[in-house]
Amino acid sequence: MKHWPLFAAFPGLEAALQPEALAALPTPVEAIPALGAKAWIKRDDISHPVYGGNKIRKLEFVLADIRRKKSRHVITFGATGTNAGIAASMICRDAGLPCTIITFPQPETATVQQNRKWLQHFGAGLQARSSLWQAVLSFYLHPGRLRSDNYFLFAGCSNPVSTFGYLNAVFELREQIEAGLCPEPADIVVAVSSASTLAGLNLGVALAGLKSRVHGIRVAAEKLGPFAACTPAVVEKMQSDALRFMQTQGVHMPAFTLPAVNMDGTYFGSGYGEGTEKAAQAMRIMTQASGLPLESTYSGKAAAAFLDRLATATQPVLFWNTFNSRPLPQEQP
């Protein structure tokens, strides 16, 4: 299977895009017999050999926009255990540049902390706020901006290049189904925060001609301050500069219908991080038949979601993982 089956499918895109081969691709999809005959699950836990997860998907469409631009400093914001912040900072120590990361404050789990480890181990340098409006303020108002090579990337390694990353995941099922490693899901449950996976996915299924439903669910609140961050609107925007990036390449597209986004709010509890019973107990549930670990504030919440579709499912049901399932690795002595 090919690493950016997208480029198959529309051969004009890669010489704009150029990507860097970061993730280990494809990553596998699997059936969860313990769940039943309609469960199955999309592992981008293990999309690196050091730390996986969905951010490595789209950093690779990112490094390679860091590069064209010829930037030298990476400056994100986040949570203080963002999952992208150690992801850009891993990628971003191995192609020798700098990553800064402005932290807001988030529940303290023993996810957040050994995220924490995560972050030191790859050396990212932080910036900590004391709220998610000051680490927002101090992200777009950063005296940076006046530098021509500094890289403001937005939390979740999301920006107008990297929801080609879950473009390229979908023609990846694609050929995954086709090749009979799992059935066409009816439905897609994901975690969205910072929306452009879920853009890349909602997208990608109407490009590659899947009849799968893509259910984003929501783990973040839906506004920044008086900014839409997490809503339909948001994604839509993503998924219009996507496409019309496509046309000014002279992209061919066939003929489709673009789904309306799916955002389902009704499992993010009382705030961002915030655990959830349903949450806890999906985990429980997940970790027990599957093996993979998953946490509150994000996969725990899609967990819950794709336990409770799969349910009442009389078709095969994907849970797209976008945890890391990777180990801290031991510091040498």
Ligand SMILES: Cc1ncc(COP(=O)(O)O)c(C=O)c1O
Second form
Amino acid sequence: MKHWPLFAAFPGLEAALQPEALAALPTPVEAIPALGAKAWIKRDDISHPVYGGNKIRKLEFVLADIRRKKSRHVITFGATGTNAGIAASMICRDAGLPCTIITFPQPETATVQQNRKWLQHFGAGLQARSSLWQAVLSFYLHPGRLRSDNYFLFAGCSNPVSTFGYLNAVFELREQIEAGLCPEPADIVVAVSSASTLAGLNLGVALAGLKSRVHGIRVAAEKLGPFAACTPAVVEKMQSDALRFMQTQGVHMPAFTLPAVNMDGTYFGSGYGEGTEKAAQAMRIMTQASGLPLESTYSGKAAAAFLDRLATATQPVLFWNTFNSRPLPQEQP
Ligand SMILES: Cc1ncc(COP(=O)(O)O)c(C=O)c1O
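The form predicted in complex with the ligand, contrasted with the form predicted on its own above:
Following is the full complex, with the preceding chain placed first.
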């Protein structure tokens, strides 16, 4: 199977994007028999041999952009237990680029503690701020904005090129369906926060001609002060930016209907990083059924939605697992 089946469908795109192969692709798609015949999982938790999760697919395209812009220092922001920051600092370390992460506090959990070790392991330069607002201000008003060799990467490694990572992922899934490795899912369930994963999946499903319906399970606040942060409109903008980019590159696209962005906020609970009883229960069930670790900020809330959907499903349902399952190198068995 190809690493970027997206380019087989749209050959004009490769030269424009020139991604770097960082991920171990395709990621497996597997049944979860303990949850019944309709339950499937896409294993982006092992998207990289050292640290997996959903950021690696995005970073293939982001690193190419960093190189195109000749940037020499990556600056991003995220919560103290940022998975995106871990992935970015790993890729930066491997590319010989310093990575600075401006952090804001989140509820302390075992995953957050473990993630601190990961960040240290990859040599991330951490600058702690006392609130999300302080971190956002430090990011946007950073004195380094005046230097052209700094690359400012939005939280969650989401930016216009990152959407192509998950567009490609859908074409990868289509190849797996065509190869008979899994049925075409009626529903795909995924966590949504900085949103380019959902944007890529939703647009990808349309461009790849799949009938699956993508359900983004919102795990971040809809607004950051007066600004829209995690809303369908934000996802729609990412989709249309990606489409416009394809059009400007002269990529020939089939006629397609873009499905409405489907975002479900009912699993969010009281705030970003705040656990919910449903998520805790889903984490226990999923770990027992699949052997995979989940966490309470993203994948646990998405898993709760997946299990609810599965309970009444008549067609296959796919849980897109976005949380790394590789052990910290010094803790490997
Ligand atoms: C484990 C995990 N799942 C899901 C997401 C959400 O992905 P996105 O930010 O593209 O919406 C994140 C983002 O930080 C994450 O770390």
